[in-house]
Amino acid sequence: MIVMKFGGTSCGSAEALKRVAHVVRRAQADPAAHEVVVVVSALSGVTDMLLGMAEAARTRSRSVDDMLAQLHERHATVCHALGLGAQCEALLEPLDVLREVLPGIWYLRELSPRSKDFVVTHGEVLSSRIVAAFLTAEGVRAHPVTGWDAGIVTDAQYGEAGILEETWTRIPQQLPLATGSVPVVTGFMGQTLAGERTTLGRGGSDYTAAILGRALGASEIQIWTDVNGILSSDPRLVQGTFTLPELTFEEAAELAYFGAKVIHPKTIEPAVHAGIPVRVLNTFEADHPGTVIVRGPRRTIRQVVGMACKKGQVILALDSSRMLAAEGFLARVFAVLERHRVSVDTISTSEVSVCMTVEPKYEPALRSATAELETIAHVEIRPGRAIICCVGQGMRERPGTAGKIFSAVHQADVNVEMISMGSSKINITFVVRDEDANTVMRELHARLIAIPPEPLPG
């Protein structure tokens, strides 16, 4: 059995949901697949939509029912394209909720985090009803199911909801598989065990996806996208990129989490317990092979094997003398920054010194914390930072990488703020100005990852 996720841009128009079907139609008809399970995202778009319908609603600033009109409209557009327009207002009955939620928002100028997951969970209920009712026209039979029909339970954690271990085992029991239909499950969300609807956070369809594989005991996840598998490199700083093969689990992670899009980190938990690979792959060159995403070692080794950056970065530098040989000084630094809900990224320290990174949405409380920092050290903000990744399994097994890595930084005459190396010991993290990201990445790129692989020891 395998589970397909389609994403928004999978989901974009009625002509990318002909290129679903055609996916669906193909891997239904491979006898190795057995079963097929769909998650869907919203159609692309309508999840802003919907964030920015409910915000107005709660200011006032538009007409509730224009806002109904244009969603609608989005909704309607495709339907016809895809010659569904005779059963177009079934389709799109969900929205007769959002008619009486809408408004309730508006009188009330009030937008709870509950309210919130409640409205924005529309859009992969309409889309998981639009992609069913398509696939079977086609000649697919299927049918639409939400994420908390298919057993998804969480915690109350609403926009960041956590999966709670009832999951496990309701999902086997209420997604049966042996009826001739396709399931479309709707991704993104679950529901409490009081009943409330949530949603999983930023890549919560992929979260989806992985979670129904490890419950259902999956051969293989999917996730559909836009690009051919995961990339050795940010195409748009870096020319040459080429997809990757095969990565680790690990690998994987580490990328996703310093800034390859493709696939959210948390995606990858499910699957690396249950053993499942996952392959990424592109909705639009569905005969590309994509990149396939294992628990076990590749079959080839590169030192680094490829490399992400976040810029925008913020760079907290604490020194102090009372650093040297003195007890609970970090814990003293943490406890400050947990007061004002500042997550730090990456950290490096020395015998007097400690160098950490946040993202720049933490810049105004990293400042308001400064005043209580300062108490125990000299205090120095950097904002305009980059992050640049550099991941490969092969570090474990071929010493002087990291003198590779940082000679390609120097030839590329730039000057590394901070050093981190990942405790998976598959990463090598550093810092530079934003405006060094791109020079430092082109060089690194056809020094290290744009030569070819060696194969595995053994």
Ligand code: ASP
Contents of the next structure:
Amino acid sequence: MIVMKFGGTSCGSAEALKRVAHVVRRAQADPAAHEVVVVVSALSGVTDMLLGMAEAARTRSRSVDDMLAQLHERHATVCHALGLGAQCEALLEPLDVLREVLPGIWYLRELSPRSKDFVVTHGEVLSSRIVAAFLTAEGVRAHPVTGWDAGIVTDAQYGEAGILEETWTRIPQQLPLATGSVPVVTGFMGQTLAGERTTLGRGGSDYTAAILGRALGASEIQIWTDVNGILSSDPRLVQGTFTLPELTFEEAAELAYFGAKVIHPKTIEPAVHAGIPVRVLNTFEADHPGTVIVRGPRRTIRQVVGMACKKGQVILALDSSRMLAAEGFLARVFAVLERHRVSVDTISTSEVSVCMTVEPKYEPALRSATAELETIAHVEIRPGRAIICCVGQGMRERPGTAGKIFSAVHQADVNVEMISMGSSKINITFVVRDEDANTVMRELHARLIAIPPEPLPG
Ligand code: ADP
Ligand code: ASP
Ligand code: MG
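Can I have the other form now, the form predicted together with this ligand, not the form predicted on its own?
Everything in the complex follows now, all chains and molecules, and the chain you saw is the first one.
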């Protein structure tokens, strides 16, 4: 059994959805694949549109009727272009719920995280209905299934919900295979035990695919997108990137976490747990082998195989001579951050200073934590920073990677504000100003990645 997930980039237009149908039909005809479970994202742009609509209803900045009409139009255009005109209104029936909910938000001028999740789930609910109807019309019998009907149960952390253990037993019960009809499951969502809809975080449809893959014992999880697999760097920032044919789970997780948007970081976890290979493929170039993410070491590698970049981050720098030989210093710092619910991404320390990075969404919380932190150390908050992450298993085997990286950064004449190396020893991460990030990325890609691979010693 394989799980095939199609992202928003594959579900943007009727043309793209025709490619999707082709890919699914081909997989189904392959005797090695046996069963296929499809996971879909919302049509491209629709998740942002729904979030904007909910917010605009709260602030009463746009007419609810206009927004609903626009959303209807976006989906109806695709239905008609796919030849589903006759079923269009039936397929778009879930819009009726939004016709009730959005005026409620408008009336109350209130949008809780729970209501926001409820609104935003409609993107995938609509796309799964359209995709299932189109597959059926193309001769591949299919039916839409919501994430909650498929058995995904989560905590109540709206916007970024975590999976509960019950999920693993519910999915095999609630998503029967071999029914002769392909389930088209909504990505990115589940429900709490109390039955409230939740979402799994932006880009979360990849995560849904991995959860289903693990629960159903898939032989492969396929992430279909609009590029030929995981590339050596972000193609929008660096020229001359190329497909990485094979990556280890650790390498892919590091790249994803530090901004390789092509795959959701959490995807990796259920797949690793079950040892299921994840393949990243291109809907628009279906014969390209893409990238396979596997366990264990690879044979022919470079020291650095890929790079990712996360801009707009915030540095928190703490300086204190009191830190010298004082036990409990870091514990006090983290206790303050925990009270203000600030989550730290990277950290580096010396005898008298600690430097960490946090996501921009925590900047207000950091500012309100400043007074407390100032009782412990001198505090500096520096927004507008980019984390650059160089990843490669080869770093573990061969010395000198850091030297090469920082001499390339030096060539680019850029100031590095913080450096850290993960305990897995397969990534070197450093922070520069946002405006310097592209130059550094290009320089590093040219010097360390776009070079012929060397076999491992021994
Ligand atoms: P989907 O809608 O299929 O989930 P995403 O937009 O989430 O697609 O991810 C695909 C995009 O990720 C690509 O179009 C590409 O521009 C971007 N991207 C960033 N870094 C990388 C990388 N290292 N490899 C491949 N794509 C990347
Ligand atoms: N539609 C959701 C988003 O845009 C989930 C996904 O596409 O994976 O974040
Ligand atoms: Mg994505």
